[in-house]
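This document starts with one chain, in the form predicted alone, laid out as structure tokens.
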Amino acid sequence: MKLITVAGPPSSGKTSMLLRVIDWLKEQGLKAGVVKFDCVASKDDERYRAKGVPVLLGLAGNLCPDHYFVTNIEACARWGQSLELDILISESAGLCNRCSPFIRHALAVCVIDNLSGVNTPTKMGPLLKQADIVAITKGDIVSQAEREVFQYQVRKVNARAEILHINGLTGQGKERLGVLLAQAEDIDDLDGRKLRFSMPAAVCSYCLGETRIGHDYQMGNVKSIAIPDVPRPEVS
């Protein structure tokens, strides 16, 4: 079974894109079923499972949904290979920039798209910068020029990833990238496999449920802002 992890921007073209990807897989005779990563709620499983996708859906809830990711992966791919899967997708919104839920020797997919701001790209960090291919969605709202720009931006952050233009409207461009999902390396086993990056270290106070606010309420891993000297007026 192949393992493909898809991330990207909430609202970028994500779930659009994969359906149509989906349906040209179907056609080629190749089952695909979608894990679906969330933060608080999610109806995307029932736009799979209205297409007879299998699919999970994981809320993260008050939890990281990166490290979510990482602590439920592998129960999922157990369960894609319970199905006879021959390609399972991962698809998580990739809300904290920092974070990113790919795996080393796991085809990953980032998912951007054109309204997002030109500059955007240069803020994505390793949930762009670490992606094999680049999926870049409503290209048909903007100009050509607007479409280049951005493309420019994507690929001074990653210069080796295979940027492709997708229609999730349309199902412009889902060949390249069906063919791309079905060449992906095969993974029987993802125990002892490594992320293409490291989470931030996030143990503090806050995280295990702290609401105040104060310095004295702050302990483990936190991380101050530096903040320059102010100089007083002279008195005369």
The other form holds:
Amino acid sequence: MKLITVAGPPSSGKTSMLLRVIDWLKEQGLKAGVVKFDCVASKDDERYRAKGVPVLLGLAGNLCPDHYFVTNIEACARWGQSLELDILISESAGLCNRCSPFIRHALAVCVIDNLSGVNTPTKMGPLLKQADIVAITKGDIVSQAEREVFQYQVRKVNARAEILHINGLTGQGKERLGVLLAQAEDIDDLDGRKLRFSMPAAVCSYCLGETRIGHDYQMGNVKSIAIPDVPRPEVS
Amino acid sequence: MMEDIQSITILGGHSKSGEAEDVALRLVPGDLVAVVGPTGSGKSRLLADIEYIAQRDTPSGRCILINDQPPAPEIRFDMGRKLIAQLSQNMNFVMDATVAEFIAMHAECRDTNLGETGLEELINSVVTQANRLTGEPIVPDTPLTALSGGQSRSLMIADTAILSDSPIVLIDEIENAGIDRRQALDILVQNQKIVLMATHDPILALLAHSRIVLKSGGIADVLESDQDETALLEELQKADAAILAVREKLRKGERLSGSAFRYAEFLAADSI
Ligand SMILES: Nc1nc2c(ncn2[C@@H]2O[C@H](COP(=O)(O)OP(=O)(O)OP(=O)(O)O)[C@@H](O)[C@H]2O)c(=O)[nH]1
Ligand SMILES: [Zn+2]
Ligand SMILES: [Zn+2]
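Right, and the form predicted in complex with its partner chain of this protein, after the form predicted alone?
What follows is the whole complex; the chain from before opens it.
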């Protein structure tokens, strides 16, 4: 089975694009399933189910979504194998920009849309930088020049990835993505594999449910913002 | 690499019902081709196939050759964006930048290495060209998102003609843009591009050197324009000019009389 990690900002078009490419994979005789990771709520599972795609939904709730992902992906992979899927796709939204759910040797796809602003690519961390494929969606609502400028910004951050332009509504461009997914490396077992990028350090009192603000309530792994000395007001 | 596009060739696939398309159409720089057919006949699909440089791997089964050959994968999937520029039906910009900033950014990503004065000249020439197409002049420090539909469209066309080095331009319905369509095509074709446009507009369709006729998803015919059609085009253009002239007079609050065609001639004389 192949494991593909797909991640991108909320509403960037991940599900729309994946539904199209899964259709294409099905035409090629490949069976794909999806595990959707989100924070609080998602109806994506219904969209996949409506198209007959086997799907799991994982909601991180009050946990860091990235930590939740990494502690669950192995079990999800076993689920995929038990269904004899050819391809298991994990779709993650609601990640912090510090993170990426990408795993070494598992094909990593970042989905980003043309409407997200020209400066967004430079603001994104490993999610964009470490992807093997960057799928840019919603090209239909911007001009050619805007698409080019946006792609250029993406290229500046990730010089290596193959950049694809995909229309989530019509599926235009899905064939190339399908080919790349179908060619991805097979994985037998995730045990002992490595993330491409370390998860954020956590475990402070707030991780454990603290809600009060103030020095007395901060414990564990905390980091202070650098603030220049402010001259004190003169007392006359 | 991009400069040496000598031709693109469309090799037929099949229609929705599986009927084979008997087409091998080779286009060279300066060619202007209309794509006609009823709504839903597959005009956008054809443009999409060209944009994607399809290799019998899209639903239509068509194959697009560049310089008589299948393109290398890197041209197809990355550089391809620069090979082919597309003016889709969207009429507005979403980017948060002024007209001048936008042109500068586009120039930067096209590897156009200009000095400061070069950049200023470039901005001026794009804006000037755009203003030939629209009745409402564009100013360089206007935010893109504040442009009207006509202004946006004009800027997109001027930008494609001047700034983009894409030798192939695909246009999906330019008619509703409220711009000077003829000038727009002239600008694009003058710059030695291969232009394909999907259109319902008779004047645009006849302006093209040839037209691809689509029926239920397939290419049914490719027609070359002939002398009769050129004569018809002239009449239609006169009628079009007459309507424009009358509209202009009405807008100015003038009273009209006599044959509409007089106004067209009047307008033509005016602009000389
Ligand atoms: N115009 C246009 N709209 C798109 C495109 N792709 C997706 N959309 C729309 O964008 C919205 C979000 O798409 P989704 O596929 O739900 O995005 P997502 O990334 O899966 O969203 P979450 O999983 O909820 O974060 C939907 O309304 C889609 O119809 C595209 O290429 N063009
Ligand atoms: Zn989704
Ligand atoms: Zn995180």
